[in-house]
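Shown next as structure tokens: one chain only, the form predicted alone.
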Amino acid sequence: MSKLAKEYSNLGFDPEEIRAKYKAERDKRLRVDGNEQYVEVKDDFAHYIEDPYVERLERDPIESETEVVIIGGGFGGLLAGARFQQAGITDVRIIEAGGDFGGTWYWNRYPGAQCDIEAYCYLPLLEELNYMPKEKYSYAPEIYSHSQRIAETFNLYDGAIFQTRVTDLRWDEDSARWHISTDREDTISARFVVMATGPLNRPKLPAIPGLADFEGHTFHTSRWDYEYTGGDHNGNLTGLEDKRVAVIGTGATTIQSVPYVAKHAKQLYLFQRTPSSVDLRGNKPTDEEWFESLEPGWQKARRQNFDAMVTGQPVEQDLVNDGWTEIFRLFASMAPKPGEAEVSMDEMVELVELADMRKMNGIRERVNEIVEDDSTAEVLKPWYRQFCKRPTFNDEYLPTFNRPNVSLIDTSDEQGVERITSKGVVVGGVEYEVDCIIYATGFEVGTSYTRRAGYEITGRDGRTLSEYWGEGLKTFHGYSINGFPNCFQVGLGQNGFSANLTAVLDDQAQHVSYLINEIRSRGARYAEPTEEAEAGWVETIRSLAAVNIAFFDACTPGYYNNEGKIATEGGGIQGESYAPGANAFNALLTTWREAGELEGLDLTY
């Protein structure tokens, strides 16, 4: 125990003791296969990904020139769709997969589906369009009403082809164009691409040995199977009362939906590798009176306040207030006063892990607190630190533990499920006889890009960008790549990460369409980064990540860690960011366009 633990000897438990366990607990984890231990979602899989929403309408092959294609209709292809209308970017046209605007909240319709982020910092555009959210946290209808709200307002729909995948993505120097190709025979021609098909894009399956023998149901939650289960996104699932049910994976997908499926189910087995943090969501309406008080700025003050939060900034007031910021709240209160004993930096790493001990322990004993049979209570616990998983927040799914027709089947000791029959899961030797599996195993989020899109894409002397990535991720900022001339890409990736994805989207829109417009201004054909000023991104971001390398490398395996590979080699969300956080490097930008030089892009006229 460090000097400083033993001042903090008060609060209840052993630093050392808790670290012991967090390694132990990981270590039982760690698998040699890391992302390959996903199947991709093609060939025999691609059912997977087929719409159970909208009927396929058919349609002839469009054949256009415009000057912006945006790939995806998320929040990402939204924000900059809105962003470039407000910037005098009109001719632009959106493509994506789905039947209408919405992204992950367009798929992700399974009972109960919540963001677990405010919406008042997650919903973007709430000062521009006059909305006030129903609640602190939102749900997904109310969600996706907005992406529509966002789409009408700034007339993106007029531009927008859906039910269509990009297949191909080409780039021609004579014309100095993009040329795109797509499922239905489209052929698309633009002056700039953006690539907005974000992290939460084409669910994964696990590798499961005999994952096709099964002959009963099955579905992804990102594709829930309303026909089957009965019921909408506020549950009902009539359908499941005569049914045994299997769901794989424990994240905030199965966190969410869980309960409703047992409140159906005639038996629910939930097979779990590693347990969420589950906290207190405590949701209410929101007050009128407040909302109608707020000053104009609030929204991006309130989304600033709460990145400073989660990253360890000092602020005078926590905004937000809720799970996400309370370790912080117990650092504070742990933490010195000004004018008090000095602290090295060490000693406020180990205090911020202290705080995150305490609040996790809390995490814990609300597990003790709610269920009711021991053994159960010990295979929910968590035991790593808060943020090396997203957290969840949920009030219904520890008591459904309690239910007599739900069984937990910890699958830790054997990495995961064993295998897949015909007629059900098998752990341990045991097979479990089920009529439907549900795959709640989230999104491609740690493998290449170009599995996560979909599509190849080739630029200037026929390299591909898979080729380029090979050895890693190359970028300018994280928007551009040398050799791929007026090609963006916003989502995740060598730029600041935030837990609000939105506000970094809606920040990265705003700087594409900066860019766009400078390009168009001074009068060249195109833009992209230098080989210098990308090597030298990259270094950036690999010498500031090793603070980020350091902390995940102990975390339990998980797409945040490249599956626990962080360390030896790179990747995962937390291994490409920024790490000083999204308002460090917002200021960056903002620093990097005063200057008005566009340093590091080289245009060609």
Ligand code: NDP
Second form
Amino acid sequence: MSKLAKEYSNLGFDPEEIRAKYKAERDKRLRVDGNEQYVEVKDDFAHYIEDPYVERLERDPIESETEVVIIGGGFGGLLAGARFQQAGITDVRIIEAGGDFGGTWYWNRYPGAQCDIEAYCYLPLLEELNYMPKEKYSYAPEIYSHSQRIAETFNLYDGAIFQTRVTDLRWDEDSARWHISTDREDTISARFVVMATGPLNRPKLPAIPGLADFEGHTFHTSRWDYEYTGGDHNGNLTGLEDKRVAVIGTGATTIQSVPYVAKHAKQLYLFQRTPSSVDLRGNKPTDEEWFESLEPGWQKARRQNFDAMVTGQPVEQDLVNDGWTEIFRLFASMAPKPGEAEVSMDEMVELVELADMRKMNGIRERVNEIVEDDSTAEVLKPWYRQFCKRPTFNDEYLPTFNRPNVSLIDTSDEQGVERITSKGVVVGGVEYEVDCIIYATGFEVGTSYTRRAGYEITGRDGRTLSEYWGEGLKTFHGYSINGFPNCFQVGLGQNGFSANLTAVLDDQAQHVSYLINEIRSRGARYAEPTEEAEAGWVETIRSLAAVNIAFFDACTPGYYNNEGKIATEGGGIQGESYAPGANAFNALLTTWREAGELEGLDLTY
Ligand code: NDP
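Other form of same protein, the form predicted together with this ligand, not the form predicted alone:
In what comes next, the whole complex appears, and the chain from above leads the way.
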């Protein structure tokens, strides 16, 4: 009997039934308007992104000439700054919209905020900073402090320009410099620019009819209004005790924050379109003895091990051993052992799918075990493959639905909340009157880069990035763009994706350090990729993307699959990545650097 036939004979469920259910649930949620279903947070909605954490600091405009400007002070900018320091690139300024470093961890301070990726992989530079995370999964305040620790250690506060948004970036051929304008009237020029504005920096709102009509209180989770709710990251939201609260959205942010809201609100209505998969958290304090026993180089090895696991590559041991890597542990137990007959690639793909079904059956069973009301439990079950959406891990979310003051409102038949009125939220013709609406509706991903960054970039010969990327991303290795000399993009897009984004950013920071130093030491004024090299890289991305695109096209809509349009329009976080994954991408870049030819880059002297 073949490996696959053996698995089928032992399943205890019907895969065809599950496939049909996945498809039906996906089709039900697929909207023709894709990203257009969201509204840009500006003009009448601009208050949703004001900084509630610091007073605006008045200051005179800055005029400055510098070697490197980094735009963004989240982990992308911090790691670039840190790695540049280590590489001897010290004349660096970091421009950041927030009042401090931290990026996503500066803005997202909602109660219960935590990182779902194991801290030993996620928190960068642990060995360099000799820092031991408190727990396996860090809470936001620890991560925020860690970002400040990086800035202090690498003297990044010296060149920091906070509470400042870049408004324009323009290349000047004569001086071979970038001119950077800001909303503080600064005029800063730089020889190199690193754009590190992050993939999830721009909160979005659903364009629900009546959005502006609501007369109660409202905010987005990425600007949590503790003045209204009371309390802090640890909860104690006593300001909600006499309030009826609506929360819209059930992604990773809600899974973590809603238990705190439910504990204090007089009444909570949670509006769900697609349920998240909610797995066991199982957090635990770091074992000091174990941590001290780790050998130098352990963090890089652990990150690589994690990436190998989640891309299905063979490893000797699953070091992280959590809910992210479980499907692949299941798969490994099903795959042929040494000495057994090999299976074909198609059979391998099917075995992974069966492992996924087992995993998701477990997730759905967990809902049954915890949620007492059967009809609520049914609505909370996710019907898609685990990595179709960002999986979540939490031990308090599901028990929340056993509270008498909590109602789950399913909006899937309406493809989302129907209407907002002056008094509340309407679904299925029923108006839920509330005092406060909290939008947990995520961030722009599929819109244009310049819209998300908040500034236009004009390169050589007046070419704007909006025009150049009008019909899709074009980069060389994800970092550099033809016609935009000495400008580097770090983050996601045409490079190796990992759920552990800080590892990606760290590898990128080291690669860009190498590029800058090579351009300088070779005496070039600037470098940019040739048209051919860029076209070749785009072709590489596209030709390898087919398997990824097929996987995500079958998924329920979300930002991973460009709201269901990945097959027709490309894009989405998963549509533009180097499909073999972060480890393979890093290996490719290592070979490229070792060749020492800067092949594909054009240096101008
Ligand atoms: P998401 O984009 O994941 O979730 C937005 C939610 O809003 C979805 O549930 C979406 O439903 C819902 N929604 C959108 N429009 C409507 C509508 N018209 N009516 C009803 N519901 C609507 O945002 P999050 O802030 O939760 O998370 C964003 C990302 O940030 C995560 O995916 C993760 O990458 C990261 N993050 C990581 C955390 C961690 O490590 N722990 C914690 C928090 C965030 P639908 O799914 O149907 O579109």
